[in-house]
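Only one chain is given next, in structure tokens, and it is the form predicted alone.
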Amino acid sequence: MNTRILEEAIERAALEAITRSVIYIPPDVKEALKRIYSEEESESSRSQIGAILRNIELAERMKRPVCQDTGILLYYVRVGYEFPSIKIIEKSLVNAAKVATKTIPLRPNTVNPLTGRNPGDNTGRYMPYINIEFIDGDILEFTVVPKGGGSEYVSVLYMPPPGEGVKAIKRAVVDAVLRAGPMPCPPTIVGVGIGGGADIALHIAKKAACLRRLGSPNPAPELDKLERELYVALNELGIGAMGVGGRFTVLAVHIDYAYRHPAILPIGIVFQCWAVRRATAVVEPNGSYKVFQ
């Protein structure tokens, strides 16, 4: 296939995915928000959840971003070894970010950390951030995640003594949610990454928070049990929607792990606010594609 045609197809798919992600909240998240609205007993917290649901409805009707902070763009890419042209992927995804900034529009959020310079198009050194994983087959699949600054601000890395094990994990997660309070715009999804190294723990925590669908069980039985225990414990803190007090501080706790060095127990904790924004595109070798949430 003509490389230019494929490059344009990837860019179109990415632009559609970005557009869908910033406007439409995924169905699993909407259902979770509707559920806690019906179960919340605090009037003030229920009022906040109701405002969130109205916000979602208005964004869909007006086709405008669901939050004024349209985040920084993260791409989680899975590409087959047989895909016709791997070298064009990065260029296409970066171009889509530039176009999306103008056409949706997106708030230009990328700034030089030293000078404060803003290029105005959501690009820059390492931005948008592209994570690439190679898989069998000949398709390209990527999920775009516009990650807001408020929920990112309270991300944290703990390095407890490794011998403390699960006890340290529970303490770290509860402490992180207490410290975060209302700042990440609860109800949140709490992503927890255990093991690996410092960077690995935070990386898998972010993937767990942003990519995994609500209601999906953890494939590791011991982690599934820990997620359910922490979900109950965190919601008993009483922080509530937007920090006004109530039954529901978190929508879910998602945990992933990596094997670690015996001398360390990294625990990465990343928050995703209620405005979960993600959309996935699958591009075929012939340039056809589909986008879904």
Second form
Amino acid sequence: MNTRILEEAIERAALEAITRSVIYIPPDVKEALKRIYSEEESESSRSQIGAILRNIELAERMKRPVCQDTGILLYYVRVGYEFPSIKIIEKSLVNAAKVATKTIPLRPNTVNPLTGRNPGDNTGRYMPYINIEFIDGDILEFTVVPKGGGSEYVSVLYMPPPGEGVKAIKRAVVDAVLRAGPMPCPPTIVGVGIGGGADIALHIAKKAACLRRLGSPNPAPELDKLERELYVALNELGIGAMGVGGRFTVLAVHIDYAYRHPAILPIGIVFQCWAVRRATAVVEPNGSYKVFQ
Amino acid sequence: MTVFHLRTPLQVEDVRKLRVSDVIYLSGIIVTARDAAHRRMIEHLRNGRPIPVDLNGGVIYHCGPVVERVDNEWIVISGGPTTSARMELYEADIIRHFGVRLIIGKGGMGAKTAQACREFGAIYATFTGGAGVLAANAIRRVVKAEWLDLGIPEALWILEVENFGPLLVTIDTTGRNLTEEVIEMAKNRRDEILKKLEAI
Ligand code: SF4
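Moving from the form predicted alone to the form predicted together with the partner chain:
First the chain shown before, then all remaining chains and molecules of the complex.
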């Protein structure tokens, strides 16, 4: 297999994944939005969910980004130990980000945090963000998540005294949603990461919010139960779509955990707005690929 | 909830009869303005200099549009709202001095703006956050762009719209502020919810 051909295949797959992700809301999310539209009783909130659904339809029809904030690009990569070339992955993914910025187009969002300099192509130090894990086999799989600023703005880390245990987790989640109010464009998916360290808690919270499909059960039964409990509790706050009052403030709560140091209980909370952007590509060693949501 | 179809320029009587939770579909002229444009409007006001748009009976939209220039014409590709809270610093003065009747944005605004709405006869309406294509679809044409030196998202975009909406009224002229009421209510429910969760 010629590396050059494989490189081009990865770039094409990434470009297609970015394009799909910013135009089409994944089917699980669309379904959840339709469900709450039919179940919402507040007319104010319903007007907002209705507008969201019309917007999603228009974006599909006109092939335009569903939200003007096309975010910063995050890649979650899983690569097989036997995949022919690891070296070419990063370069191809970065190139795809540059090309996508021009062709779709994406809003050039990445800026230097201190000087404000904007390279104009959604790249920069650590950008696009590429997270790589190794897996068995010979395929390359990655999910691209263009993450908007509004929902990231209200994401938080709590470090309660560890003795407070699950009570602290529940309080942290309720307070984060309360404090976020209308800012993250509710209805949102609330990602919660428990344990690890400060960085690990936020990392797994973000993956839980942005990557996990709606409707998929949590493999840990006690966390599945906690997710359902929190889902009901958060929606009892009554904040509603866009904060105009209603039964649905969150679409789901997704929790993940890591083993922790006994002296700390980090709780990372990351919000994903209704405009969930994600698409996954699988690239075979021969350069054939498929993209799905 | 009543649905209104309004056309600019808006009269003070038009907006005084609107109430929280009413829905507007708006046709006519709207002007986008974000932080930098608001700041400059206030500076011009202080220095006694005119601004390049007539906002009397007018509409301000908190939005930094994504635009494209095709054959010498600007086209808005996407134009969802930005968070209005950042404009709280300026909006009351702008309502008072320029005769703005309708502010559109997302996330609602604070007590100072609500007070100015009541006093001078203006309202605030939410347009759905993230609904950039829906907004762009209601824009018939870009009439003009002013203050382009502020950068594309921060410039004043004067847009002709048709049936732009749904715009949900969340601040009316009676002093009601729906978003604040909703958040206040949520805060009041917090302890009871945490008790049910056995978290306090
Ligand atoms: S929070 Fe999400 S939906 Fe709202 S403007 Fe940002 S990216 Fe778009």
